[in-house]
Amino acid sequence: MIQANPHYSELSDTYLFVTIARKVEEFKKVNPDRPLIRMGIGDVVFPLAPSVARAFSEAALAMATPEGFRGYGPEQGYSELREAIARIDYRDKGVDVDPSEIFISDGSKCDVGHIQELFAPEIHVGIPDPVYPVYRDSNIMAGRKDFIHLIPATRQNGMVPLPPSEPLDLVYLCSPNNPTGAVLSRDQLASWVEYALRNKALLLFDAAYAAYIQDSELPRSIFEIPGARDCALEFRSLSKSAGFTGVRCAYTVVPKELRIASQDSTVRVWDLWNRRQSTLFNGVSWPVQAAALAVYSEQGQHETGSQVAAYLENARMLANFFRDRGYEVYGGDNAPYVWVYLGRDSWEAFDLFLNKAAVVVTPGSGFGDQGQGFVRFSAFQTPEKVQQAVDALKDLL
């Protein structure tokens, strides 16, 4: 008889946004004419940017027409659309990337989980706590659960995961933050090259927000730190930074000299996921990549930049809400996640937030055990609707 993949028993019930869309659900039939102000899962609210539309709309329409029309494209993504991230994304800024590590996808959350895919079963995998839940998921489903080492990120350390002491072979950082809106310094970032670099280690830098860094002084990229390419790749997406949650187009960044063990020898990961990826993905549609190559134009540019900046300032809102209020509040400056410490547990701060101000947020436990007695809020949201929820708030805190 066919036999199911036993590490799917190791995974909790249910993934922790299916939770939370149950629970708001039922709160939905008893109370069905009462408005709810969605702040939970980080999906964007603003519609696509014209230009980019109008892109996606036009490359729709030609490919109705005998010119115009594409098959399949190049499973690492069209050429043009490469280059403009090369340039805009990394060399504008004085990062070395060359056009031919760039590999597009349809999603950092499915490049997380597949990149697993590439290393030996029973490696030692270092994942933050508080994290996003498909870090561990991923890993769990490949049969790693005993081989995992969770790395607190604590209100003692500013919500920033440091090396440990002992040696892992494969670390995830996600900076900024999600879901604590924590972004890792230079130095902090460059002391997890260090150890990577020392115990050999791999790091898979989540960039998905790099965005929403405003501050010059944080790095956006991991390669700006010296020793990165040699032990480092870098996921990014276009969800959050040009409203593409529903269009499905990323990127992951695989710089050619990065070389992991393989038997006696070592092999490029460039090679192993070039394979992959020709092997298991048939690329993103030419409409798609139409509309990615608008977000680099400059009036993409313009135009995704000021959603970014509305959601920041959402994001600034909820922030001063809650510390002129004493509480403790973490991002809300460089990330459009606002991580408050209510000193509760955290399912009972989510229910009494949805029952008494229909305001949905995320449980910080849902992340793992560090998020105990936090909420998380998301900033993708209209300002007029994050006014009504600080409103609705006011009476609760």
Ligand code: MLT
Second form
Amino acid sequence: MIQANPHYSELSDTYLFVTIARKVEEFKKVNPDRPLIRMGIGDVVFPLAPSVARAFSEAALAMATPEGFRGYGPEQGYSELREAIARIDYRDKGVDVDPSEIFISDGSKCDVGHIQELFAPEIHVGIPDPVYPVYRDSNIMAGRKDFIHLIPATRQNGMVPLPPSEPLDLVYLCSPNNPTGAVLSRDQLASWVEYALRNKALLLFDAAYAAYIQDSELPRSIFEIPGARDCALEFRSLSKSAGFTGVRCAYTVVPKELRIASQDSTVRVWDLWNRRQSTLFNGVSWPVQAAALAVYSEQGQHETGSQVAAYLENARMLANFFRDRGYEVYGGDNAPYVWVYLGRDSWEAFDLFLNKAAVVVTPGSGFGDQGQGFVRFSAFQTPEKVQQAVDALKDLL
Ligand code: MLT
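Since we've got the form predicted alone here, give me the form predicted in complex with ligand MLT too.
Every chain and every other molecule in the complex is listed next, the one we just looked at coming first.
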């Protein structure tokens, strides 16, 4: 009889955000008229920027004409888009990335989930705790449960996971961090690069929230750190920077010189990822890539930048609300997440906020054991709803 992958039984029953959605549905059944304020999953609410929507629809309509129709696209993504990304996200900021090192995809969740397929089964994997659950779950699915080493981010270390004394092979880093909002400083990131070079480890740098970094002293890209091209690759997404959570477009940067061990020799990670993507992925649709290209136009940068600024303003409002009440707060300055220490069970706090204030948050313990006692607020809401949430919570805290 066909057997299931045994490692799926090592996962928790449902993915974190599915559990939250189920609880919210139950609440709505009992309280059908109560308007909810959703600050749980980090899903954007502002509509697509006008210039982006225009490019999206024009490309879709062109697909209905003989001249404008396009079939399969280039595997790595259209070159105009990769060139615009290399220029605007990297070269204009003094960071050396070639368009040929960029792979366009349909989301960072997919890329960070799939990347572990490139590596041997029995490697030692470092994963911060708390962190985005996909890093851990994808490695458990691949049979690496006993090879995962959690790197604690705690109140004691300011929510910053630092290099351990033990050598690891693969390390996931997320900055600005999901869920804590903490951003690695240049020195902290340099200590990880030094660790990786010393241990011949590979760093997977998830920079999906890079657009939220406003402080010019903080690195947006790991490639700002000398030596990183020899030990790191980077994930970026348009989901939160340009409202693409439903549209789906992201990219992964794999430096051409990045090599890892393979039997008695070494192999380029670029070759492995290219082989994986060209075999198992057929690219992002042309209208989506045309929309992404419009994000990199002057008008697109202006329009999407205003949305990021508005979400950041929400984050500041939330962070200040909790700080004024004496709570310990992380994130919210250069990140769209506000991570609040409540000192009570995270799911209990989730239930309280939902049932008494109709505010949906994410329980910190859903991101790892070290998240216990915290809740995460997503600032991806309208300013009016954030104000309503703050008003509703005033009576509870
Ligand atoms: C989150 O809320 O953590 C994110 O929206 C999840 C994601 O980007 O997949």
